[in-house]
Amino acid sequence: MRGLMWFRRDLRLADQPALSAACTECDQVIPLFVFDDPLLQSKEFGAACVNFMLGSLRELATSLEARGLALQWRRGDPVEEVVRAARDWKADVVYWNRDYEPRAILRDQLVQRELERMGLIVRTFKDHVVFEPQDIRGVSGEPLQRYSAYRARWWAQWSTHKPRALPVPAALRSSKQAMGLPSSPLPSAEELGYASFDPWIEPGEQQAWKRLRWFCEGPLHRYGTGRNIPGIEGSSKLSPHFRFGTISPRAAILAALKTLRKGRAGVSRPDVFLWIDELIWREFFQQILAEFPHVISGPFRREVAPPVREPGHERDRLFQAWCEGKTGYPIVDAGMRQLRQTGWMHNRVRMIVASFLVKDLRIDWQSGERYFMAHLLDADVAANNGNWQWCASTGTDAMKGYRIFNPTLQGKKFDPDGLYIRRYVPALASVPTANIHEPHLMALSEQEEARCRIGVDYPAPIVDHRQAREDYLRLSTQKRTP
């Protein structure tokens, strides 16, 4: 029997069920990847994430080829080119681990309604997360809307079912190429229609459990504290290995727990969980974005609508400002650098940089929301979409507040000596620690001692904090009043 295995957010060997039932269930296997053309053309994802995937995929290649297998690619509309790859290599079964995205899941079911039109047998999988939507449910079977909630479920699935993780398959250590197909170059990130970049977090399956292992080894042991000091190593990054696939969640999750049972010096069970935590919000999200799909075009919570400043120049001046790290708030200035140079941006500074562009800008989240897709390493609809909700109070959590940061003060807590907002922020190198945080609260006498004349070489601060906190209430209020 000769299967077609696609390759979509899971790119990589071990722990992948898709092509571990592949590899068990055929005589030949045909690994195939689709560039979408139409997904590409529109821009929504930036060079870094292109890039990431391109150099997942390299690797992804030479795996395969030490074992045997030639991967194959094409460009074009996914549902024509699986479709039509399935016909010319006359597959028998065509594999693939499933998606939660609205697009994606049409597209599968547009793609499964083909093959099996022409009498193949479609064989699909759960990988992209631990639990699928609809593992985890409430005591009717309705979605959560909680997190609280899904987590305890999600923890007490995980006790009854106890997840493991699949090797890299024993069939592909045998050669199993079918009809002896050739490899050919993957596209250059150009040839995409996107300029190169090179990615700040390393990709592919090799690097991924490299990273992970460092993780395990250290900061994840203290990750209550260093998850929020972006000037520090105290986060996996792992995201965007996550979202292409180059390892999975149970796997992650499997080995963090390993380090509990090590009995050595240094292992903190609550920083553990925590981490785990992180990943289950992931999976919420996940199935917040199938269940709920409105939330793609606007706020989970419809009733909510937080204040946005009319178009026009004053609004898309701060915008511009905000996009370039130029605001005059050093933390938030440094996270926008940040994303700009690397494609990528911790967590604690994502959190404080949304909050400006929502409370104190008083900018649509969803201009942010775009935004961040268009530059991050780790551009996933269903994360950035939850998280960017969760910061402008749109999102699922009951909050009756209004969640506004003071950028000021997250800066003084988090990065104390400016080590993070000098790395990425060269202006501010030689700004006294006093000052990092109100550069232009110096005297003239000062900027001139520390080579930063505030509103030449940096700028003053584009709004009063105070100020936009008083008017967003102010304002929200309004529009909440019958």
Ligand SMILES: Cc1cc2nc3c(=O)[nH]c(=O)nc-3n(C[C@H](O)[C@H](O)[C@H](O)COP(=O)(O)OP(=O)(O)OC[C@H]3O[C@@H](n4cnc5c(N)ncnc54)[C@H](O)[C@@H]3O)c2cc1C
Given for the second form:
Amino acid sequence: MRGLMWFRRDLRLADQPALSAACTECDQVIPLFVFDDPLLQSKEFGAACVNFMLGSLRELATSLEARGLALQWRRGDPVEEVVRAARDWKADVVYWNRDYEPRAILRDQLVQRELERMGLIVRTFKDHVVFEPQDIRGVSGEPLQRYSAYRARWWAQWSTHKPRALPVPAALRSSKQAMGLPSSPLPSAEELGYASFDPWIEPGEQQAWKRLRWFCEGPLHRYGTGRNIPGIEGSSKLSPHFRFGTISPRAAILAALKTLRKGRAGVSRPDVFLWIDELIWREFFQQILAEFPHVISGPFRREVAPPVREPGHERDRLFQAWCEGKTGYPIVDAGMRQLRQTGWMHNRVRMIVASFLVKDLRIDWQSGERYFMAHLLDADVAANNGNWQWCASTGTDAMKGYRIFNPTLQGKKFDPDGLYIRRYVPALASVPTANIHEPHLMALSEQEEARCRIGVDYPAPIVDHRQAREDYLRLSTQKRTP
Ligand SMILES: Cc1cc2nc3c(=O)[nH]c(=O)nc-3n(C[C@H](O)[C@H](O)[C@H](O)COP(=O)(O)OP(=O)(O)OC[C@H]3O[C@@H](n4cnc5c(N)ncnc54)[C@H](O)[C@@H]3O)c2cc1C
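What would the structure be for the form predicted in complex with the named molecule, rather than the form predicted on its own?
Below is the entire complex, every chain and molecule, led by the chain shown above.
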């Protein structure tokens, strides 16, 4: 039997359910990747994300090559290309791992329908999450809308099912798998219409494992405090790897739990479980997107509409300042500059900049959501949408719009010495720690001494937070009162 293995957001060999099944069930396996031209042309994702994907694909191609399989790739509309590839290579079965984004669900339905019409077998697998939306339900079978309930159910399922990770398929090493198809070099980012960008987090399956090992040996055991400090290596930075499936969430969770079983000194149970909770958040948002696809185009809670300023020059000026990291709030500016320079931003800072955009600047959260998608290495529809809605208080969170981060206090609390700010806003590098979160309060002589003239080297605050907060609350209240 000949199998076509369609790689998508699962660019790895280990714990790869579709690949394992293909290698076990077929005499010949053809690995395929399709560059989705319409999606690439839409520029929904940016150069950082595309270059990370390409780097991961290159490593996958090398790993397959070492086992005698040439990764085939095509470019175009995925529905047409997969069907054509299956026909050209006379496949009997087509394998893939499932995706839960509404447009991916639609795409996969179309491919499946066409392949089955041609008499081919389609085999799909759970992979991208530990538990699929239908695995985690409330007592009457309803999808869960609160994270706390979802989390409790998730852990109950984990205890019952005790998930395991699959090894790299042994059958992959057998020469009978290869079909002798030639390999051709993958396209460059430029050929796909994107600038080349050296990913700040190294792509590929081997790097994912290296990063996971580094994290489990160190930062994991201080995660509770470390994860909130943007100036240190406190979190795993595995998000682009989970996004492109260069490592599976099962393998990562099992590795984290293993550090507890090893019982090393300094191993902290609460820290390990807190980290796994973040991966449960990831699955929660996948589930929300799959079950409530209206979140793509509007608020999860349809009745909520945060107040937004009128379109026009002022709104555009403020949005531009936010994008460029020129708001005059150092922690916001450091975050936005980190994003532009590296394609990544620390989670605490993502929350601060999102709150600032929606609540201080009163700009619609969808503009921020789109900007993040176009710049993040880990750009993921479900995680990005779920988090933006959380920050805009339109999402699943019970809190009704009154969580407004004070960017200055957040900066003082989580970057007290300004380590992170100084790294990404060089104009503030010599500002004394006492002024680092409010440089505009420096006297002229202090500005001269710090070589940071407000309004010249670094902007004054574009809004007054206290006033902006009051305005937001007043306008929110007005909106809610009929
Ligand atoms: C406004 C906003 C937009 C975001 N957009 C994205 C996005 O497009 N893609 C993305 O992967 N994450 C997004 N996040 C979530 C979070 O910021 C990143 O997942 C996290 O910063 C990644 O860093 P890490 O890998 O070091 O995480 P760790 O702290 O090591 O956590 C481990 C993993 O858990 C998952 N995770 C952690 N926090 C969250 C969360 N709040 N929601 C969902 N999953 C989480 C990630 O896969 C992460 O790699 C966003 C958060 C905010 C506030």
